[in-house]
Amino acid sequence: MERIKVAVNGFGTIGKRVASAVSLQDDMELIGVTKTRPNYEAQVAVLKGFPLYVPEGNQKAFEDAGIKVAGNIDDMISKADIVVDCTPGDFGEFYRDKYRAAGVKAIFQGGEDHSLTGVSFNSTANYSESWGAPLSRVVSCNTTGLLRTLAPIDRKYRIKDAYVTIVRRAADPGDSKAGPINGLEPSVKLPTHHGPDVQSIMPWLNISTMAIKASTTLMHVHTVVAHLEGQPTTEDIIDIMSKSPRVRLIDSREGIKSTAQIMELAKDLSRDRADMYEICVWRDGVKVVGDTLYYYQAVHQESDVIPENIDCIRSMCKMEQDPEKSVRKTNASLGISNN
């Protein structure tokens, strides 16, 4: 079986994720990453294995700094099928002109808008409208959260509209420069962008999101109030959620009350980077009352997205059309457990 060429164009938080990821993927073969700067990260590429790009005229300063370069990343778009963009937000429109001239296929990340690919990409909601498009999106780790829990319950009882407030994190575990370091900041420019982004995949939706920055950096926690057209019991809605690809449900009376327990409990099924690639919602805290859909879930925003960009990698290149298969390839590729 001929692989799809891979390239990960930025081996930042999500871009390393995904590289790894990539290696792990029988029809896939990675060929490349890019660094800016000679940093650790870029050692540890080369340690990985993984042939490293870097931008025209840096080649002197990894070379100085003892670092293998395979050539620039013009060198490397060459090479490749379909490029996973992992880059920072304002260089968007840049690269995606760069992928077209190069008539290379490109996966852009929540950090960009909807309008510059005009597709967004979940597996669990729109699997198929990437199917074989030039350029496609992975929505944000809190959208993708949205959308995994929304998205199978809206089929089946359709939601006649959602509130949702996002208490998030305020920087990566690695982040020693952003903020709050002690207090609580509320978004107060509203609605966030968070529906809107939902929107994008789910349009007849009707959702609206606060948010609240918190000084943690462990894992995003959602507030889901929920208006639906049926009226199941919480027991439905927990059977549906079961049921769904990548949602996890977890218990408070079991020990996990806590975002610091669901990443001891990653630390403890071994995944790759103490990974939480599922939505956490606690059972406990599921509840029905008539029509009304009350709910908690949390997002490690390091690495939901993962699976969803492999995913979007067969769907764009035409290699699984069921988007169930490829979701479980990914899964049994990353240890996560297929509901």
The other form holds:
Amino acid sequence: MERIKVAVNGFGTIGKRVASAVSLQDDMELIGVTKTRPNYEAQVAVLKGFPLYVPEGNQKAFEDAGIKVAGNIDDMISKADIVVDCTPGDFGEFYRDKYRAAGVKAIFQGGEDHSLTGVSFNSTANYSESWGAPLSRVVSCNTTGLLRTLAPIDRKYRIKDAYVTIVRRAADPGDSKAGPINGLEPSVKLPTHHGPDVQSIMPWLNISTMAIKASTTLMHVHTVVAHLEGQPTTEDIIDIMSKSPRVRLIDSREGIKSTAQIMELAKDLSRDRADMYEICVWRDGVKVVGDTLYYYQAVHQESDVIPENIDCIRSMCKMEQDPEKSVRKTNASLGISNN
Ligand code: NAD
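With the form predicted alone in hand, show me what the form predicted together with nicotinamide-adenine-dinucleotide looks like.
The complete assembly is shown below, putting the previous chain first.
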């Protein structure tokens, strides 16, 4: 089978992980990554053997820094079947027009609006909607987390409404610019964009969200309250979660009381970059009272969207029609166990 040629534009927090994940797939070939500046991440890309492409005119700066360049970004785009765009939010329109002009498919990330692509992606909730699409968008880390748990519950016990508070990490661990470094900062523009973002995939879901930025870099934590049409027991909900893809039940009685221990677990599992791709739900924090479901979940913002990007490539490039088979294949490559 000929492998699909995948390029990754933007080699930051998400891009470097997508590139590593693509390089592990036997049905994909990583044909290049991009950097705008000759920094340590550019050196790492070359060290890993990833062909490095840079903006037109920047080649000399890279060569002066001793970093071998394979060409400019347009050269890379022209060689690809699909580009995974991992540039910071708001470059979307500029690059979408470039990809379109080159006749290349493209996946954008959650920093861009749904309207940029018209289709958004989550492996659990709507794998098939991106089938053959020229453009799609893997929703943000928080939205991915909410869809992974809410979609399977909604399928079985229709959710009447859901109220979510997101305690957001202030910055990624490698980012020393952002804050707050000591404090809690509520998002005062309400409701926050997370609810509408979930609705870009589950438009029928009545969901309201608020968010608070906290001085931590490790993970986000969600508190979820949902009213259900069905009348499941707590055990019924735990059963659904235990069978949902890329959802990991953790337990405070086993010592996982906070995001600190979840990150320690990811290290102990010898994951690449100590990533926790699964959404972690506290088993002993799931509770149903009457028609009201309560639970807490933790989201590793740097990595939960990585397996979704791989599945999205398979859907858009018509490589695997069965969502479950793609999820299993991606999981096997990244060391995620199947529920
Ligand atoms: P980042 O800042 O870590 O990386 C962005 C990369 O793009 C950098 O390497 C930067 O040099 C490069 N870049 C900047 N301008 C460019 C340009 N004009 N052309 C090509 N490359 C350019 O950002 P990130 O955190 O990886 O975020 C990327 C996308 O993923 C955003 O849409 C973001 O919202 C989304 N996302 C981020 C997270 C997260 O927690 N970091 C989680 C999920 C989704």
